[in-house]
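A single chain, nothing else alongside it, follows as structure tokens in the form predicted alone.
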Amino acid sequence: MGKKVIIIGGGLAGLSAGCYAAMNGFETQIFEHHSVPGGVAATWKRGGYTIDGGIHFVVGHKPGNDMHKILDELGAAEPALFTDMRDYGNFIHEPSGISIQINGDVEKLSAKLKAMAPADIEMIEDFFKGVKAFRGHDFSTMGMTNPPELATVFSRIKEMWQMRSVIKYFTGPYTKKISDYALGIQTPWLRDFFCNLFLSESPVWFPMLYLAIVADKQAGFLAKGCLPFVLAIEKHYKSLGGEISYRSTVEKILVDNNRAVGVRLADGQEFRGDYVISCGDGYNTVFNLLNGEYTDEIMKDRYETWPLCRSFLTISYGVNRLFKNELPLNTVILKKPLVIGNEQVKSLLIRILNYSDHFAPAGKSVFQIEVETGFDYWYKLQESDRKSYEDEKQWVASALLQQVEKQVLRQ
């Protein structure tokens, strides 16, 4: 028998880690906290409807890019699972009462934001002149697959020459986050749709990407939501040998001479194994499951002081009527800030989930709201007081219906 894989998580990551040690002759084993599989690629039933919470776009899903090779490599490139993205969305601006569609045909994007905004035409020019010098490229799997402990000098010469033609974007000025390249913009409408693309801390060149690989017709829904998909990929691993072991807790990783032998879960087991992957949380795993002895200062510090990503909090409503006609992604700016807890929310996202009849029975539909709020506010709030937590979270559902039914979901 081969050497053995202990994995911890059942996620995305943890799913693919054994896929690609079964396939390379390993004895694998998964152990998953949950249920079921996924992790944060999570997908839920409420009263017939089924809410998506995990991936909200896909890239590269179509055959003859990177990515479909390894989706198929994971057993999770059946067509009918994805569909296309036709458009990117649409962008709403009540304090100006500007609304634009966000589609795949750029150049007419360029053209009318340029008319719009005559001022920043410089701006819109430099930045579309990354959207186009990036169209054509796959960039799907960007990062992965030369991971840095296995580049060669070669693979890295290879790979910078590949991208000789967009190289550029990925330095000076355009690594910046993208909310400090809008302060140059004049128009105060084009600012917000700027820093609105993705996150506003996102370097200048990922919406340029994106847009892009929207215009090339490379991006698409998981049609079915998360939970399918990441039933393929379980399928397979499965196939392949792969055993997955769930709600087993990973309290410990097991360590023998500085080396990983092994886990020892919550309720006292213990399993050996040549090599232990987590594809948990790097938190936990670096200062729980091996208790803080294997870290330096600059680990450290990365956890003491760098930012976190932002907390967002989301929403979901079934509702008894369609949307036929509505682009699935739609980001409104508010004339009136709302307020929640100590915070003010300036802009929504509204996911409507009409990509695809699997989210709900006929005639009706799922969709989402996201808007960004503080983490520490409901933490607090559902351990100190249950009942004002649950009010809180029916008044917020409510008082952002009332914000969107005005622009998006009107009839």
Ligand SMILES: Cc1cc2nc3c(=O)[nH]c(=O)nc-3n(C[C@H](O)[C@H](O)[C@H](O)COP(=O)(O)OP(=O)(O)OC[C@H]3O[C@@H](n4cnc5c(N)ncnc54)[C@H](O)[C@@H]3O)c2cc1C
The other form holds:
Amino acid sequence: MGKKVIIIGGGLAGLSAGCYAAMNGFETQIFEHHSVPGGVAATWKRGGYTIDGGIHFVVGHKPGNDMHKILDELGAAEPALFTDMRDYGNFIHEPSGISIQINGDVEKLSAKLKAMAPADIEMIEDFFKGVKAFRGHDFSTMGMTNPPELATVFSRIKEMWQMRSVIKYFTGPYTKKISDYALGIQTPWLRDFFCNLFLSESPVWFPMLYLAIVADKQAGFLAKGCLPFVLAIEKHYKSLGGEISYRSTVEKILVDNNRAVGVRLADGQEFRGDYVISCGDGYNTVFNLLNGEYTDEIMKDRYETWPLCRSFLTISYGVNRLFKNELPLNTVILKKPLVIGNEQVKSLLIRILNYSDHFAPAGKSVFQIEVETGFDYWYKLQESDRKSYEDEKQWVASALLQQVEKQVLRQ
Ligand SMILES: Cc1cc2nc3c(=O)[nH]c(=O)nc-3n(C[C@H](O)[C@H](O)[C@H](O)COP(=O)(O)OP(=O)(O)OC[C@H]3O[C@@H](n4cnc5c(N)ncnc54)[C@H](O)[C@@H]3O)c2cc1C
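Could I see the form predicted together with this ligand next, after the form predicted alone?
Now the complete complex, all chains and molecules, led by this one.
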């Protein structure tokens, strides 16, 4: 056996690190806190329905790009795991009554937006020029097929050359938040349209790239949810001789002469290895598992001052009907915001899992509503009063259902 690598966390990163370490001749052991693999790529059952709570789609599900090669190496490229994402989704703007289908035909979409918002033609053209620039290239791994440490001068030049047509979108105004970019838009619904293509804090280039990927048919839904995808990687990892221990929480990374030499679990057991890779939470790794002893001011400043991504609440519904004609993704900008806790919810994302019949019994469906709500409100509520927390969840689920039943999901 070769040298031993200890990996903290059995999410997608930990399992992938385990596979690659095993493929390269290392003895590997993953310690995972939970009883199942996958981390946030989680799927669970409720009364005959399959609730997919994490990843819904992946890039590179079909051969011909770098990400597909990686999926193949990880044992997760089986075509039955995926179904093509044909269209992006619907944008429904209740205040103006506008509804737009965002499909793979980006040329047509751009022309439609220009006809509907003539005051913003310049902005629309600028954005879709970016989408066009990203099309037809393989950006599935964003030039990170090789780890930076293994990149050579030649491979860097090659990557730069491949990226030449889009380099400008990784600089200047396109690195700004899309919500800032959209400030220049005069038509109010169009501003909402751009801000809701993805997260409003994502850089401008990201939705450009994303629309290009959908237009190039390079995105695929996980047809059976994320669990079979995760289990395929776990199976591959084990077939390579990798070990994984569940319900095993790493409490400390053991250090000797400023070198990680193993881990101590919460139950006191210690395991030694030649390398330790942490694929758990970054903050916990740096400030708890390593006692904050191997950090610097730049890292501290990032954790202290960088804003966190806003938190989302997802409610999943099992319903006694099919959604045959609806698109899987529907963004709704509400006419009347809904008040949840002390915040106004102005938009909803409705995700309809109708791209395979795996999620619900025959004739039935699962759909999900995602809204942005502050984490602190829910955390404090469940800490102080469990009953109020459960009641509030029920209330939000009913209020949102009423909201979408009114028009979006009308039969
Ligand atoms: C709701 C949601 C939807 C998403 N949708 C998509 C999508 O459609 N497409 C896409 O490409 N990406 C999507 N993502 C992103 C993607 O799911 C994540 O980037 C990816 O799964 C992260 O994997 P990870 O292994 O880095 O982290 P995690 O999944 O967080 O795994 C970390 C693991 O480490 C374990 N762990 C942590 N600390 C310890 C410890 N001390 N000891 C032992 N174990 C420990 C945890 O239990 C966990 O299992 C989505 C993410 C979320 C949350």
